[in-house]
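Coming up is one lone chain in C-alpha cells, specifically the form predicted alone.
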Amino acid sequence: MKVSFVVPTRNSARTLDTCLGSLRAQTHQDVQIVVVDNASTDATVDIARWWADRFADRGPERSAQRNHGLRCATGDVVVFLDSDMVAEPGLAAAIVDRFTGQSELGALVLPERSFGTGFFTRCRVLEKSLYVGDDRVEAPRAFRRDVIEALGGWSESLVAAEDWDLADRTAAAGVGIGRVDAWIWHDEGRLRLAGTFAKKRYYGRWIDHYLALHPDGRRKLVRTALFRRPLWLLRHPLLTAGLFLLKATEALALYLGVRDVQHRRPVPKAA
C-alpha cells in the first residue's frame, strides 16, 4: 500500500527540512512526498525540491494546496501534514497496518504532541496533551484515496476551521474513522502572546462560515478538555495559569476575528 504525504508549504524554511527528512525516514518503504507550495520567498522550495518526490506551486490558501497536492499525489492512502510537524518513524507503516486490517476504516486521527522553546509554548505543550482523544479537537489526517476523493477534499472557502469542516463531513458521510499508535510533533518555535493573537485574530474570520456551514460546530469551540484531567493542572500550576491566559488570549482574538467580518457586511437598506 502507497502512502502519500501531503504537505503544503509558505516561508517554511526553518522546520520544513526537519519535516520532510521525517517523511524519508519512514520504515514503511513505499511513500510519496508531495509538497506543495505557495509562492515562498525564503528556501522552502530548495529544501522542498531535496526532499520531495513530486513539488508545486499553488495558492491561495492551504486549502486548495492540499487538493491540489491530492491531485499529484498517486498513493493508495493520502495523508495531510503541516510543514511544521515531524512524523515518528513508524507512522506510514502504522496507517497501512491499521487500514489493511481493518478494512470499514475510511481515515485515521494521527495522535498530536508539541515541542518548541519558551513558557507559552510549554503551556501549549500541556493543552495538547488534554487534548488526546477528544474527538472535538482531533481530526482525521490520513484517508483512503477513494474516501477523500468521494467527500471532495477541503473546503476552499475556509482558511481557518477547514479541519473540523473535513472531519464533520467525514463523519456525516458514515465514514469509519480510527486512530493509530504512532505520534506527530507540531513544531511551535517559541509561542509569544502577540503572535498568537494575530493570528488568531486572522482565523476567527472564518468562524461564522464554518457554523453556517455546521451549526452543530459550536461544540468545537468550547474546550471542555482543558477540565477533564485536573490532577494534571494541579501538578503544574504556573503552566496552567499560563495556559488559561494564553487560551483567553485565543478566545478574545477570535472574537474580533469574527467581529471584524461582521462589520464589514454591508447593512440592508430599508424597505
Contents of the next structure:
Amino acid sequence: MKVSFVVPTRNSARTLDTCLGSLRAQTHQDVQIVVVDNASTDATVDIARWWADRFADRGPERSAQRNHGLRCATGDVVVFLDSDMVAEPGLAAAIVDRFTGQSELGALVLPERSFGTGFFTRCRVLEKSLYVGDDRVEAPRAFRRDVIEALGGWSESLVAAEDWDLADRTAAAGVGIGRVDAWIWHDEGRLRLAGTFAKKRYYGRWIDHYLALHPDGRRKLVRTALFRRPLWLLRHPLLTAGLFLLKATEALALYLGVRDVQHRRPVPKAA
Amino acid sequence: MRILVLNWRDPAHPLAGGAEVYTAEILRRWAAAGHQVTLFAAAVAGRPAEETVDGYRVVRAGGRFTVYRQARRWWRRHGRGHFDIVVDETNTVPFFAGEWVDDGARTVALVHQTCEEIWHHNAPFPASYLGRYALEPWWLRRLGRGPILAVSESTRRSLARFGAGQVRVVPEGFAPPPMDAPPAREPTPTVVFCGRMVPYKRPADVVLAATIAARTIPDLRVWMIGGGPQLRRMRAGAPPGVEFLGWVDEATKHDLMARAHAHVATSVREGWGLVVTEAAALGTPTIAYDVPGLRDSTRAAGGVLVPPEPQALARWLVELLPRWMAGDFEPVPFGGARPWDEVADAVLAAVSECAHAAR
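The structure above corresponds to the form predicted alone; please give the structure of the form predicted in complex with the partner chain next.
So here's everything in the complex, that chain up top.
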C-alpha cells in the first residue's frame, strides 16, 4: 500500500528539512512525498526539491495547495501534514496497518504532540496533551484516496477551520474514523502571545463562514477537554495560568477576527 | 605563506576539544606543505611559552580572559610585519584581529560554533543573559564586518542571524580510528552516549529517555561514556540498565561505540558534532536531537534527527533499535566528513581567497 504525504509550505525553511527528513526515514518502504509551495522567498524551494518526489507551486491558500497535492499524489492513502510537523518513523507503517486490518475505516486521526522552547510553548504542550482522544478537537489527517476524493478534498472557501470542516463532512458522510498509535510532533518554535494573537485574529475571519456551513460547529470552540483532567492542571499551576492566558488571548483574537469581517476591515498585509 | 592563527586554547590545553583537534590537524599539514605557521594561545601550566609542535610554532601567553590582550601585545612587539595572513579562530570571544592588524596583512575569522543557549549552561545567572543578549551579538556583529569561515551550514546560518554576510562553509574533517577488525555487536539492545557530563550535553535527557524506552525494551542497556562535573551525581542516581563508564581512552571508546547498536547525541548546540561522525565511521547509526550542528553531522552520517525531547528520543529508540539490530547499518566513509588532507587544502584555499586586508 503506497502512502503519499502532502505537505503545503510557505516560507517554511526553519522546520521543513526536519519534516521532510522524517518522512524520508519512514520504516514503511512505499512512501511518496508531495510538496506544494506557495511562492516562498526563503530556502523552502531548495529544501523541498531535495527531498520531495513531486514539487508544485500553487496558491492562494493552504486548502488549494492541499487539493493540488491530492491531485499530484499517486498513493492509495493520502496523508496531509504541515511543514512544522515531524513524523515518527513508524507512522506510515501504522497507517497502512490500520487501513489493511480494518476495511471499514476510511480516515485516521494522527495523535499530535507539541514541542518547542519558551513558557507559552510549554503551556501549549500541556493543552495539546489534554486534547488527545477528544474527537471534537482532533481532525483526521490520513485518508483512503477514494474517500478524500469522494469528499471533494479540502474546502477552498475556508482559510481557517478547514480541518474541522473536513472532519465534519467526513463524519457526516458516514466514513469510519480510526486512530493510530504513532505520533506526529508539532514544532511550535517559540510561541509568543503577540504572534498567536495576530494569527488567530486572521483565522477568526473564517469562523463565521465555518459556523454558517456547520451550525453545530460552535461546540468545537468550547474546549471542555481542558477540564477533563483537573489533576494535570493542578500539578502545573504556573503552566495552567499561562494556558488560560493563552486561551483567553486566542478567544479575544478570534472574536475580533469575526468582527473584522462584519465591519469589512481589510486583511492586514502581514497575514 | 606566513600564517598566524589565534585561538585561546592550543591542543595541549587541558580543556582542548573538537576545535583544537581541527586546528592541530590543519596546522600540521600546512607546516608540512612548507608554510610558516604560528599558533598563539593562552598559557598552559607546565608548557613553555614558546615551542615547536608538529612543525608549527606555538606561542603561549595570558589566561582565559587576558589572552586577547596578550595577543594584541605580542602582535605589536613580535608579530607586526612578519605575517601574510592572520586567522582569528573564534571560540565565543573573538580576537578582533581585523581591527588591530595594521601592517597590511590579511585577516579572516574561523568560527566553529556560536554560543547562544550554551551561555545559560556555562555562566551564572546575570552574566549568562548579559553574554547571550548583549556581548555575543555585539561581538559577532563586529566580527561580521570581515570575512568568516564556518565549519557547518548551521554555524553559517547562526552567523547570518547576527548580520554576518561574507561567510563561507569549510568542510569538517575526520580520520577513521585504527581498528583491526570491528568487534561483534552486543547480543542485547545497546545504546551509547559519548560526551562530557555537563548540562549543555544533556546526559540527563538520555537517562530519562532510556527509562521511558525500557518500558517497551526491558533488556535495553545504555553506556554513558565521558567524565565531567556531573558524573558522580548522575552515576549515583543511575537507573538499572544505564551504566556510567566515566572517561575512557580512545581505543576503549571506539570499541564500545562499535559494539553498540545506536549512538545518541542530545547537546543543546554543537559546531558540527564530531562524535556523530565517529560513530558512523564505526558503523553505528546516530539518533540526535534536531539542533544546530548535530543537524549537519547527523544528516551527513545518515543518522536520524528527533525533536529535542526525551520522550521523542525514547519513541524513536523503541521504533528503530529492533531494525538496527536486525540489519547492520553500513559504516559511512569518513562518517560523512572529509579526510583531513582534503580539509587542510580546502581551509587554506578558503583562507587565501576570503582574507581581506584589515586596513
